[in-house]
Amino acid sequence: MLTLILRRLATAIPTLFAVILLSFLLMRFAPGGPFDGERPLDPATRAALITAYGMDQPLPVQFTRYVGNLAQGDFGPSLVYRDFTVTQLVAKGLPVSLTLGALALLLALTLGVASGLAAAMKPGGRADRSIGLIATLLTVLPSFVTAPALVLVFALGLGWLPVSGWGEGAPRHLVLPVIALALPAAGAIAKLTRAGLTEVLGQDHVRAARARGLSPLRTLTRHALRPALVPVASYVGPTAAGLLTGAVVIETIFALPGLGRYFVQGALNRDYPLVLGVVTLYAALIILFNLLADLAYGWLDPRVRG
């Protein structure tokens, strides 16, 4: 396993360096500027905010300060919400983007796995064509699509959940929310559960133990369900990321005080710390997701540890 770690580290330190990297050329010669608004600012103004942040500098040394800051946790100061640095505004916005990530992967995980395993324990049968097509209808309708019809249904026709806001971590504020972005991974961990369990039950060891005089449920749980688990660990870690950057998109429908909200803001104005920061915040948080996925997946599967 230690073996493991140290190989995805090896690759995850030049990877993130390659995405802090692009995404700083990306915002740089994207047009525009933090300083070009409705109202154009006059030249010496301009010149004396563009001094002070620095931005007057050659790129290599503005990006090995930023890289120099960003080793000591500093993220910089941001050019739009100029009250706060992106330290501060990342402090606020990541709680609640994890929250929602979390809740949502929790929640996906739950419907997906049991859904798969009902599918599964009768193939071909009525449960297993019904909840192959609600899975299918539910990966492939995106969250932008799913959360307006829910806050239609639920928030505006029947009136029992609130449209938006996050109301200090209300759950009730979280409901609709939570399932908008948890669906669509709910519908693919169904489909990926159902085919590894039909797959790990017609195997020779399973077919042993119901023949020694295991009940169903101790079959399942002791010689199938491990094993059949493994495309859901592989497609875990990237849905964790998925769930975290996607996001974006229910925050600002549901107009949650979330990283992405900060996102879409600075990318907007130019805020280019503010855009730096929360991508290299997702840039770490997906190598991270994807390195514990790996290792449930060695868990899982100990033929990969080496």
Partner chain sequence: MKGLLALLTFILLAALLGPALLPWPYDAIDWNAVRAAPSAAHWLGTDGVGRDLLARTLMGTRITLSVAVAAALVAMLIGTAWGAVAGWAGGRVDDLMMRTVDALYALPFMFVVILLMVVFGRSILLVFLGIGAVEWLTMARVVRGQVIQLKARPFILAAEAAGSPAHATLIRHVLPNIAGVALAYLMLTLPQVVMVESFLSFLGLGVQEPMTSLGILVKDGADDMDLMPHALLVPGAVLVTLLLCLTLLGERLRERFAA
The other form holds:
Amino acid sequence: MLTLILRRLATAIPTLFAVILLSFLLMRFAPGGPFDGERPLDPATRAALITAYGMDQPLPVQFTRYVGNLAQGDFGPSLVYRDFTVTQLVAKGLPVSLTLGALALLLALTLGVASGLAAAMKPGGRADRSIGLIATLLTVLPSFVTAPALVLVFALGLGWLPVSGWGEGAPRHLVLPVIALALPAAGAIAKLTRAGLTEVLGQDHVRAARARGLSPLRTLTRHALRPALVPVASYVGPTAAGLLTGAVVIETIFALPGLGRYFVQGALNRDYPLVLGVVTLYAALIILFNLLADLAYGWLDPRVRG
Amino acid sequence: MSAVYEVEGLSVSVTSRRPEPVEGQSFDKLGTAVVDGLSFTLSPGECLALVGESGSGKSLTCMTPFGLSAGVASGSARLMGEELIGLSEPALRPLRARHAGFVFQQPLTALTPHLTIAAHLAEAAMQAGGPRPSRSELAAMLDRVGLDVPDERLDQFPHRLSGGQRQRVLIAMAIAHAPAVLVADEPTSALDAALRHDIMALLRRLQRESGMAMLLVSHDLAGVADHADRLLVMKHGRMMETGPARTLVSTPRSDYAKALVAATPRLDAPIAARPAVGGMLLEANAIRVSFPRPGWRSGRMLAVDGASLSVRAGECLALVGGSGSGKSTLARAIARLGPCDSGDVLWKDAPLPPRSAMRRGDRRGFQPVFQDPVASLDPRWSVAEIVGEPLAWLGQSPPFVSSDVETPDQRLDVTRHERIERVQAALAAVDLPPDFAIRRARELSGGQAQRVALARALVSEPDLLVLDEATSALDVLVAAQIVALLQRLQRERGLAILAITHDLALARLLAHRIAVMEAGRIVEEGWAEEVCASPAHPVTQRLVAASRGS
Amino acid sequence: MKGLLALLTFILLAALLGPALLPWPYDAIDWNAVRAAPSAAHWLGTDGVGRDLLARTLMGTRITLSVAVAAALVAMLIGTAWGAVAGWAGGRVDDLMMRTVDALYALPFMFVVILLMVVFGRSILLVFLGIGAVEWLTMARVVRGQVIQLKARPFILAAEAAGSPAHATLIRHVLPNIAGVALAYLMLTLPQVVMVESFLSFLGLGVQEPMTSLGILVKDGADDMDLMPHALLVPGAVLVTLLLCLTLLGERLRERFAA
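Moving from the form predicted on its own to the form predicted together with the partner chain:
Full assembly next; the chain just shown is listed first.
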């Protein structure tokens, strides 16, 4: 198991490096720079800025310096939010995104696994078919449709919850964004749980457990559930990273000051260090969660441990 | 003594659209297998074996009354005096748990992957309401089924154990609660030939020790004849014949049982004279094949370790060995269909190039037939296309180097019309009617598919067939027909054969010589009858014992 | 299955023919009916500047679908080729190619698409190229898995014994046998692409005004939802119906061919 983790890390680091390099180059070769905004700057100021940010150096030098700083947790200065470093911006946005994402992930897992279980208890039954349809519907409902619809009903219509805003993390403000963020993932997890369970329930070891007179519930929980969750683990890995680092749309719709908003702003303003910082952070999180998913496999199915 | 399990007029119908695959032989018809009015009784300490081909309904017969198949049962089945038919699943469950134990065919998949052996055993021991067994009791259970180092095994996960070891664990679980009836559904057919005998003997010993009754299901008449007290031969869901095991095998009364007995290769059966042998056809010297170790471990495993063999024109050499002995790997290396590290192969005294350098013409002389007949044919192709494939390639010299072709033999350069004729001739040679040409591969039964595969191998008129367990996935009667067909081809065409098999009795039927493989080496080689009559190497002796079934 | 196909065909036909049959072009402004509720003249009402919502919805569906089909085809071509070559070659080549796919999976792909849009400007061509270029990863994995499974089947070995060269075996035996699965995943890629396209348009990075797409319509609808909820609900319903049909059809196909 340890060697498996080490192997994974050994491939993860070059991957992360490649992601950074790719986004770095993409930003650098993009036509137009951060100082080519609507108001043209006078050439002298522009040159001064470029020197100040080290952008007159050859690319390899810039890149090496950037990576070196990254290693020390320094994402560099923001080019647009001139008074902040990217590290400070990330530190502001990340807690918002993390709170939102963690709650959504928890909700999606609970809803998804529970309804997947309910559906798999009697394959082809009425519960199975209606859960299957609802789950499919949830996975295809884009959050930018559900979110406004939720707002329309619960905020504008019934007036129970606020329309938007962070409200310093007050629970009332979190309800709608968390639900809107969780629903598609819940649908996908329900489908995966159901599919995994029906497959495992048809396997020999489940038949053998039934032959020993185990009750259906005990057969399900003791013999079938763990192997059935393997596909769920592989889905949750990358999805968790996505949920945690901010669903851009949800943050836009609900005007939440999360990481995704900074990213869109940064991209629109060609704020290289900000965009690079968010992309790097996100890639690192994806890698981390894939690693956690691998660990989960090991627990769910000891054959993976070798 | 009164019966522990009585079945009277049992019928089973399968109404579900997709019935459970029959004994892993997914290629045979998956139609509604039906059991029709079957009766038998089981007394304590008695072993009854239900024998039949796939689709005979033998598994359904023993599983359906217990609620363990997709079928619906009618009639009567009384376990310890209690009627099973008509009971709901919640009512059946405690009866199964208390009085019955089950062993299934596939030991590799019958254990839950994330539970340790100890957890499995404890669950089994407590299924009838017993107390949680202590660790030493668990170890004793493993010891009883002949598993080595039981104490270490307890903490292992199933995937650490081999198939034979897992089957022993499953047997230990099946008898942990001292059931009255042990139901064993093909308990040995997924195991190596040499192991089958051991496991059957173990089951028999445990059964005698505890005085429980055993209901055995098998497709292998010879394999169970020496272990069961009584046999019940089934065909299409009906009983064909029943009686004491030894009598039934030695003097079968019904035509079907006679055919089954005749079709089962036995080491003591008389054999026909083999066709004459010509000059040297194939010589393989010091073949070595290795594979990278699976998983993350580094290094390579040696699968074939310096094996040499030769086949003369018209001769049949059988390569015999257990699974993992390297026999298939060796044959593929020689036929240039698999990896080969070193060693050389002479075909008609000329060296054969390595696999990557084989030219089309080089492959004309030898053609393979594989074990799984259905997987051997592209499901989307018609029989005519499949059989004609070798003609399309082997028949043409490569256009860009036509002068470079070493063999001037252009016999396969055929026109479209000739090609159709040759496909028809090949189909005729394997006793398939001409209208099979338009069928799709997926419409064929196992036996038909293997005949098509054979026709494809014959269409280029090769000198040598490489048969990789070509009959072992087939039902007994079908396999016997294919063997007869092969014998005819040997006689009529002087075809040489390199046959890979785990079945010594089958090897003896076809082969002039037998080479026994173990751990990548050929450990014994000689005339077929001599090897079978007086095996020298311990491996051969085990194989002989397994084939005798004694 | 039939019902789904019928519904999908209806949406397709409406998107293709509808705009030509309606009296109002999608970009024509009716100054007499700004923010109008559904009426005889405008069956689904008009938007904030007086454009017919039915015409805009049909046009948006057309654009969204064309982008989706084009992108999904790009994804299928790249994915099938990549997966087939990796699975067929095996060994180091396979290792390298699939590591690349793994690495690309770790790319924050939505961010990459956004980056591409921002960096290279916003054109429809780029939208579908960009989406297609990231959506091929799943296809590559699936196809590779299928090819590896097929490669282990003896009929491939039999073809080699029959003298069939590797490229011929790949074309004549392997590709026809994975066509069904590839088709199923093509169907499943479509809703993914529709989703991404709508998503980008929603963020203002996709199709530009006055051209429209379902994503833009939903965004505009969301902005005005307190005044005229139908402007959100109509394009939203079309989008969701479309996605649902495509997903369900794709899943049926996958069930049929993956077995």
